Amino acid sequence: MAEYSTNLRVKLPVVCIVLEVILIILFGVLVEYDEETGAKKWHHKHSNDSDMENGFYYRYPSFQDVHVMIFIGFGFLMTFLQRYGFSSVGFNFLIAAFSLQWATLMQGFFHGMHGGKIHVGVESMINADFCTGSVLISFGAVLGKTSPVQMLVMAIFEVALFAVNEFILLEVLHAKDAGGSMTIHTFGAYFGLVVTRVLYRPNLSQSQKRNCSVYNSDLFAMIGTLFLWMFWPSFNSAITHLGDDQHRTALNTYYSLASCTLATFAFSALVNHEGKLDMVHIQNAALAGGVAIGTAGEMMLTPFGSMIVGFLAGTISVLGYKYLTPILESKLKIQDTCGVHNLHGMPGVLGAIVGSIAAATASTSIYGNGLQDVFPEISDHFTQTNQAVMQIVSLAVTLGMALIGGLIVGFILKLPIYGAPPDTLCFEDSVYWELPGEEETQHELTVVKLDEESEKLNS
């Protein structure tokens, strides 16, 4: 491996240790508990309240579900490659552990500064996981072709850009995007697509035999799919207003995912000449409904409208895998390993458009006094048209940030210093991992018995 400079004995430890030391110092200087986490603050301000009124008990179940999605859902979803399971789960673990710490700081700089300090609690944990999810989406686009050092460097820049984009959308433009169709999925997908375009490998066909799945690897990937599918209502509703807003978001996501799954199975069979189902479609497109309902999930979309959104998302996702992905690779030279454009990119854009339409039709006759919770700007000084326009402007800003940011970061990652695998050894765990002796085991099973042993058996 040394001839390909993939030896990470020095590079990976240096990057991990330096980054963690910097994070520890920054946390020591800038971070403190919020009023619901710090002992003195909580008991001073809530001396007459029950401890059970602490926000932890309302938000932690959602955080737990989101956390499972990040580490198990995303990790196992990417294990479909036959020789890249260790890297899919392991690098997902590494990148997520770094990103959630860095995201706490970067989001804190823009959203959580109080008297020069970043306040942290269960909501900041959820938001940091959201940012981490966007990084892991980008990871899916470059899966198998990059080193863990490249991924950590990408995460440094992407987290910072995510925080800036999120601040512009939520604080400057006053967009609504509780489930992150724009901030998480659209941004992560198109950022990753541009990065993988810059890192284009013209000779990647030399590793083509490993860029596919086998029966067991697809089964493992379905574990990730099912975890993501089950917990997506928590993901979209985790930071919405408590009460009817959160309840409605979970319900809308629930029906969108169910409808999306039916569309996925239908179109997967339809686009196959033999009418057979493609596991790639089932693993991915069945989740597109959760992505597409993210922006409008807390809005009065109705279960009927949510099901339409889910059905459309599943349809465009399957068609994207079947027809668009080959075009992107052959014409635009975008080697999208996990098909993040189909699962996160297009459904994310659909979600932004649905959110804009829902904003344009919002009124007190529909929301009553709840309009203040969902669209506070409409209640204050926006018209419905203003809000709808801001939703579309936010989509444009997100795409711009993702495309330009991905272009710059892609060229940074292209430097030959990160221990990236050669074209002939992409999608291969053995480049970076000590693997169990499966080859030795197979060899032992085929050993021919010695003559005397054969005679004993025959006798």
Contents of the next structure:
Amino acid sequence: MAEYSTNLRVKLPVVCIVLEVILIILFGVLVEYDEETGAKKWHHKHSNDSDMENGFYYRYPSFQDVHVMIFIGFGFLMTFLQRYGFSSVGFNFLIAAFSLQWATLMQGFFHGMHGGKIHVGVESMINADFCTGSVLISFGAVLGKTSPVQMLVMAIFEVALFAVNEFILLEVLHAKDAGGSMTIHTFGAYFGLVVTRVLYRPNLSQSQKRNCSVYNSDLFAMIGTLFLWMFWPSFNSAITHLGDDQHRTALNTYYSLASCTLATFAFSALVNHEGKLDMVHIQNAALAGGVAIGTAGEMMLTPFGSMIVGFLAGTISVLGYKYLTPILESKLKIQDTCGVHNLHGMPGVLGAIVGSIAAATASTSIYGNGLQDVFPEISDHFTQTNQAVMQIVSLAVTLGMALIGGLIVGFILKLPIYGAPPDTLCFEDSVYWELPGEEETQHELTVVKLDEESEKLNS
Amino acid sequence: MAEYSTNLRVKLPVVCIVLEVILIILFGVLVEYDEETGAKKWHHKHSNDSDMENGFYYRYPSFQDVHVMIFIGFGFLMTFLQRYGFSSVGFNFLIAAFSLQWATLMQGFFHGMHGGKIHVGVESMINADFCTGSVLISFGAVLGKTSPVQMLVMAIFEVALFAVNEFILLEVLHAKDAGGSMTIHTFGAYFGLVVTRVLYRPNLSQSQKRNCSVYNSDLFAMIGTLFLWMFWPSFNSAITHLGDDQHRTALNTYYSLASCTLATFAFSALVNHEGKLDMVHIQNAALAGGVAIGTAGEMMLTPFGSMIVGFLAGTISVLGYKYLTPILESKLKIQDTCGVHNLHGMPGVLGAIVGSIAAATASTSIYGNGLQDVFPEISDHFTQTNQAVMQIVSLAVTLGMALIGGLIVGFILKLPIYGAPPDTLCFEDSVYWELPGEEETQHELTVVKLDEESEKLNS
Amino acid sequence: MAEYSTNLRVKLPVVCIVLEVILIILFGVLVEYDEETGAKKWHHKHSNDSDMENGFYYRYPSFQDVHVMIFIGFGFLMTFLQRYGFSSVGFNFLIAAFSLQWATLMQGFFHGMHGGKIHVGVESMINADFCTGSVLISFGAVLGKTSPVQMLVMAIFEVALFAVNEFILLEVLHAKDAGGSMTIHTFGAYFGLVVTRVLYRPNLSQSQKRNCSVYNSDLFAMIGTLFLWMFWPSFNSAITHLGDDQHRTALNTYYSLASCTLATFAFSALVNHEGKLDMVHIQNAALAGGVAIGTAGEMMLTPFGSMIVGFLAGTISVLGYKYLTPILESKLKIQDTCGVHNLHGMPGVLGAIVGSIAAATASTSIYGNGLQDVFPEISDHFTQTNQAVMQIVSLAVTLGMALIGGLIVGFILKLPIYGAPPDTLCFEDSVYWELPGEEETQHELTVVKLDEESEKLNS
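Now show me the form predicted in complex with a further copy of the same chain; what you just gave was the form predicted on its own.
Let us now look at the entire complex, which starts with that chain.
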């Protein structure tokens, strides 16, 4: 039964090397520097006096914050499992490093071609990191139950589907979704949920004792949570129009998250019989305010509106973890390790609806000449209702793409060729990692001494 | 004795929800976008060509560094306690998320009203985070001995008092304090010390065994320390005048901190009988250089002057931890968990004095036309002596506000209604948190085996 | 045998205080604000309208990323050892705080004097952090086997030699090395390797049981790895020419690192009999792509070229850890704790070669008017071959300086006066740190109970 082996000595190197070689060849053929990164192109238009106008200075700090969210934020958020820290942060690293390259090609192919070439610069870097975020959300749904090879295969398909969906939403339907409530969060969450449904393991309870946290793993996870929370204003504003748009998006997100955090603490204590807080809620639900303001963040939502959105998001997220997740697992056979439905799924849908409502009320009396930046279609030929409808249609398209895509990809991933762990060894690093021995502590010394004494006594 | 219960199932949700609803209503009534975040306002004055002039690009990177200091810096710095990591990082998160919203209103009310409305943008975000920092300093003094409800109540009052004190210093007395040696550190530290004095627990020794660190908790705390240390140059320079002022402030802070670090290592080894370093000193005293340069950082202190200030700050801070803290506890009954007197109190006072001295020597021969930016009052109608005196008066006002405010708030917090932990359960996460089980390790397995063997032997 | 004592109560304070006092005096005599940080100088040339042109806004975000790499990146990367976390992150902190001050003077002396004064601002801050990075690389080679006093002495010499080497490469040979493949990585690695060779400990096996990681220490190390990985694009681009150069450098580094990560995972699985991944490889080799693109990052390497470089770097780095490090130790007596030869040494040399090749192909047909920015000498009077040769000569000079310098400094450090640990206590925090007691856990309670029972049984 070689195909059931978790030994990846051949599979992982082959997949990684083949993928990277293909990427390198495609980059060689298709990718070139854009107007701001190519020496000749930039200097053709700019003197050295205008070097400071390069978009690098206006986008790169946002990019770096997003980058931290992808690698530290998602990576450490998932280290909450007691014996899956290496895999969480390590496979997150691998999947992200692959996805950002592949996303550059896919996104470039669908909406970044210039004369047959894909142009790259800081905006393509941000967009690629965004797409990667979506893949990592899906990874959260299947965490602990899959092999890295399986996740790379998932990423191949999911990145492509993400790019198609993004193209339909932004280019065909002219929807607005700067922070990705739909394109990133809703898509990633429901895609991952369907995949984990298809990969349903009836005997997962055999690994149940490892499907929980320990004290230090929860603290490591809080590193992820806080970097996601702090940098979410940068995430939502990273690719909005420059100027007031970017500034306003960061501000709205900041208020949404702050409000969401109070709701999270409130409902976490409320749903516990002893009034005790649950780390799972704090680690995850407090972030829902960033997800739910993703679409409408750049709009004139006001701090007041942002805080309401955040409060609602935190509330539904905690309630989801408490009451919905167990039902999803027992009734619908959806084993959602990180609860992405509560953090990304429902708040993403909420975000899409908020965006639609905000679009329905947009007008020059509120936006002045800024309407052109936020809603070019309304400024041009759409009515507000048109835009609002397009936002909702976009949500429907996203859900459809995620469900159908997840279904197909789920069945592809079900093939017994990827070295996935058996039911008894889920949530366990030692399947794929050389683990270090345990710390030499007083405990051990005592235990060893006791052991010897016991042996003596026994004999 | 329901009021002594630590069960927060009713109290915490009620307080959080009521506070957030009040905040949302007040934001709805009072807050609006400023000239740089409102679409109509911005586009009324600017074409799209000038989007890059938006203050977002000149302040937001500083804001993000400050934000990291507040949530990761303060949060993880306090995880040094062995069984209080969830509470340290979690309550820090809750208190900060509340305080930054409340501070926006209070600071806006005292010095940001425009036609009856509070204007918000990146500067209000930075100022709100600053005020939050002050509350978190006070939190450090009472860490482990209070409930989250108590801390939220403290934050309500402290934020308001902070805003009043800040108003008096900056608007009435025309003092300079860009990095907040007085407004943030001195105020937060002495306010917290008085609160902890009023909340004195004579039987705290019953929890003494938990009032210390373990190996990994000290490493988690170093994450907090280092992010505070690295981003302190951004903190002190975040709201100075643009241009050379901001640049100089970051530079001065960088040198002060570097020098402080060497002093910290030197005196930490010196005060130990075996010459061994103490993690408490490294985690805290190495930061005193950032506190002590808070007021004078934007002045022409020179790198030379900055390094002297840093060296002094590190020295008094280590000596404070070693010799003063035990005396404060035994003689003055001040139980200062994190030693905020050594990190924020004394270095804050030192910073105020340095600021006064630097003001006394300011002149156009040193500042040129830049005098207007740093000392508009001297440039206008003050003598240097006027300014220097106002700086010292500001320190006195700050100390007075902190002491009286802390006294009143301390007695309010002494009411037995907030679910504070009993003396036997201080510094203990399990009071307020659902704790995970322990890691399944070889230890346990061995122990269990031994247990069984022993039982057999016993029988 | 007082000189063999590891008690640092006298030595460490004396060295730290004397060094800092000397630094303060030298800064007082030699250092002054530059055109962008001095109030009078800046305002002499600029009105307040042009404050936004201050270099602070174009360099400071890069500086902060570099700063995080130095203190969190290097500091936590080295916490992988089970009982050396305090020392790794603590001594890294001390050495870096000293080195950045000393480097400011040394680099200023060799290439920053203006009328007898060293000018400081954000560029000197970045350069000083760069030089510090080189010292920390050498620290990685001798990690666990040296005292902090020894490391400060090493830093004194290494910083000076770094500045000389940098001066020769950049000013005399007109080499390009923006990201420091040669000046920082090659120099730091080979310097450290020679030092650790001279300090060879034949009986180090007595501490072998502590020369490895535990589960949580590997997770702490991943914090270091990821911050290094994420911010490496900022590192390589921090001091390039503004505009397209900086933008392109960040982009190239981003692709090199992504490609390197896939190579690392591939070869890590391949070289293990069971196909299991090794955390040492993931923590280190995945970063080699940043090192190897240090010299050529600013050149028109194309994303395609960058990915090839990254892939090669990851490959040689993993293979180095697996096959070369054991040989270096057994045959050449080089005990390289962190494997800096694999992460900085070989990839640094690769980077130098790539830089030379890229220089050999530079022309106006590729760079347009941008050639002046990247290769002023080619644009002026060099042929491409001249430049390419100068790049290789620079590598040779760097290797020579590192080997000879390391040899001399190694013998200085061999004097038995620095309080280095004995062979039996290497990789052990308790030599230099007050360690906290162990966590009060169920384990202990059980163990204690068992202990008592065993005693009873024994009696």
